[in-house]
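Just one chain is shown here, as structure tokens, and it is the form predicted alone.
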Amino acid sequence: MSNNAIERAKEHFGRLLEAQLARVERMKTDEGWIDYAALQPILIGVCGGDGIGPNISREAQRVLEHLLRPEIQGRNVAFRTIEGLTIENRAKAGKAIPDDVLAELKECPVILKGPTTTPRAGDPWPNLESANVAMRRELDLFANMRPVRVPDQDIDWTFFRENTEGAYVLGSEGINVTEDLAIDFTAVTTQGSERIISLAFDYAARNAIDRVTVVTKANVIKTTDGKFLDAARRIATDYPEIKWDDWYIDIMTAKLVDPKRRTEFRVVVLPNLYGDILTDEAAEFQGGVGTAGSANIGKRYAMFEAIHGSAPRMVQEGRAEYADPSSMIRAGAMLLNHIGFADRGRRLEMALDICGNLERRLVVTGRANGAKGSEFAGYIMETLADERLEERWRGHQPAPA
């Protein structure tokens, strides 16, 4: 019995190795970056997802259409609704992303996506892979970029989380070798590490940021985390103007809550699992995961989303209209920056800071004692129309030390 179990495990591992080596070869022949300026129009696909997803996606789209009205009227930008990325449809198809939905997604170089449900033990759904993980793999969205800004605490962090490797890329490919032994896998490549770390250093250089922090657990996870850290050492030599340091994930989680140290961090790059954990912690400073947006970037596609879940209980209790759309709208600001409208993206970020953190004339609580999501989106658009928007924002910034 033991020998048979070992042979089955070897065969399973062999298939995983073949697939990962094929992925390495594809990365070696990657095409260049897409040129959004050459697209006519830039097609933005909108997937509502599950639970509160359709509600908050609708409000984010409304704000984006408000900001992009001239381009929409000039047919330089267009929105397309993509149905079918619901848990019901995915369960019926037996796939994380049904084939027809994936085909539609691949027609849109830019995607705005609401949260989707990932089944877990005890759910009434089949044990499907995460739609997020599948989309990142299918569209090669290798960089997860998450900004966290709290102006009145002098926090300005941008996290670059590797999106297609590490513990998550093979998260559904573990094996129960025997009833007593389960093995999961993690995979790290030279190419995957170099491209996410290069993107972080490029971002720092473009934005005149003089520090990049690399987070691993390479003192214990010596081979895979060690490869990631070695890649950082090589790439850092190409950016002599940028200081870089490395921290272990356990102490880094502590330093984010250290008021003496946390404001020193600016750009942080880290493998997939650590990035998932650390960015959720970081989002708490901004008001929680409900306020944080996320960009998933590849060379040909980019997907923008909230970092929180689908909140099915809110729907069950009839509270979906009170869901906070801040996370999706903040993802929309990142979308604007990415496709070439950085000035409007910056104004939207300032409006979100004013409405969500600084002035808070309307407060979303998730219940009827707070504002509806549509009312909060209206508050943001009203703030965007104020010619004194930047002056209002700067009035809340901390005085120079």
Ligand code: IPM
Second form
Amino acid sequence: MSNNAIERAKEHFGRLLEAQLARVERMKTDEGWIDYAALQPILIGVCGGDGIGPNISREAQRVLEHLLRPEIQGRNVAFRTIEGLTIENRAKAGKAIPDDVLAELKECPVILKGPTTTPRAGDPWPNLESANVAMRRELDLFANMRPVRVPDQDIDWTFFRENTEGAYVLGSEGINVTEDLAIDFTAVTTQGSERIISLAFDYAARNAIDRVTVVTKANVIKTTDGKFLDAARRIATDYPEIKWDDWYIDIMTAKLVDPKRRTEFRVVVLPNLYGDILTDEAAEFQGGVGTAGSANIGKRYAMFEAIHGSAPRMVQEGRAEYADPSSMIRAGAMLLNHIGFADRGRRLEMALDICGNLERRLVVTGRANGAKGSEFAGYIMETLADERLEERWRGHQPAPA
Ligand code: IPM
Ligand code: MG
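Mind giving me the form predicted in complex with the named molecule, seeing as the form predicted alone was just shown?
Then the entire complex follows, led off by the chain already shown.
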């Protein structure tokens, strides 16, 4: 019995190795970055997702359409609605992303995506892989960029979470070797580590940030995290003007709550699972995961989303229209930055800071005692129209030291 089990496990492992080595070869021959300016139009696919997703995506699309009106009229930018990325459809197709939906997604170099329900064992749904994880893999969206800013506390962090490797890439490929033994796999590659770490250093260099922090648990997870850290050591030598430091995830988690130390961090780059965890913690300083957006960036595709889930309970309790669209609108600001409208992206970020943090004339609570998502989006658009937006934003910044 146990010999059979071992043989079965070895075969399984063999198949995983083949697939991962093939992925390495693909990364080696990866073509260059897409040029958005050459696209006519830049097609933005919008998938609402599950739960509160359709509500908050609608508000984010409304704000983007408002900001991109001239380009939409000039046919330089177009929006396309992609239906079908719902848990019902995914369950019916028995796939994390049904084939027809994936084909449509692949026609859109830019995607705005609402949260999708991730089934887990014991749910009424089949235990499918997460649609996020599948999309990140299928479109090779290797960099998950998650900014967190709390201007009045001097917090300005940009996390670069590796998005296609680590504990996630084989997260649905673990094996129950026997009834008593379960094994999961984690995979890190040279190419995968170098491309995310380079992106983080590049971002720091372009934004005149002189510090990059690398987070692993390489003292314990020696092989894979060790490889990630080694890649950081190599890449750092290309950026002599940037100081870099390495932290273990446990103490890093602690230091984020240390008010004396946390403001020193600026750009943080880390493997997938640590990035998942640390960015939820980080977002809490800004007002919770409901306020944080995330950009999933690859060379050919980019997908922008909230960092939180689909909040099915809010829908069951009839509160979907009170869901906070800030996270999706923030993802929209990142979308604007990414496709070449950085000025408008910057204005939208300032409007979000003003409305969500600094002035808060309308507050979304997630319940009927707060503003509706559509009202909050209206407040953002009014704020955007203010010629004195920047002064209003600056008026709330901490005085320079
Ligand atoms: C995130 C989410 C996803 C993740 C879930 C929904 C699979 O938590 O985007 O951070 O773990 O990556
Ligand atoms: Mg997460």
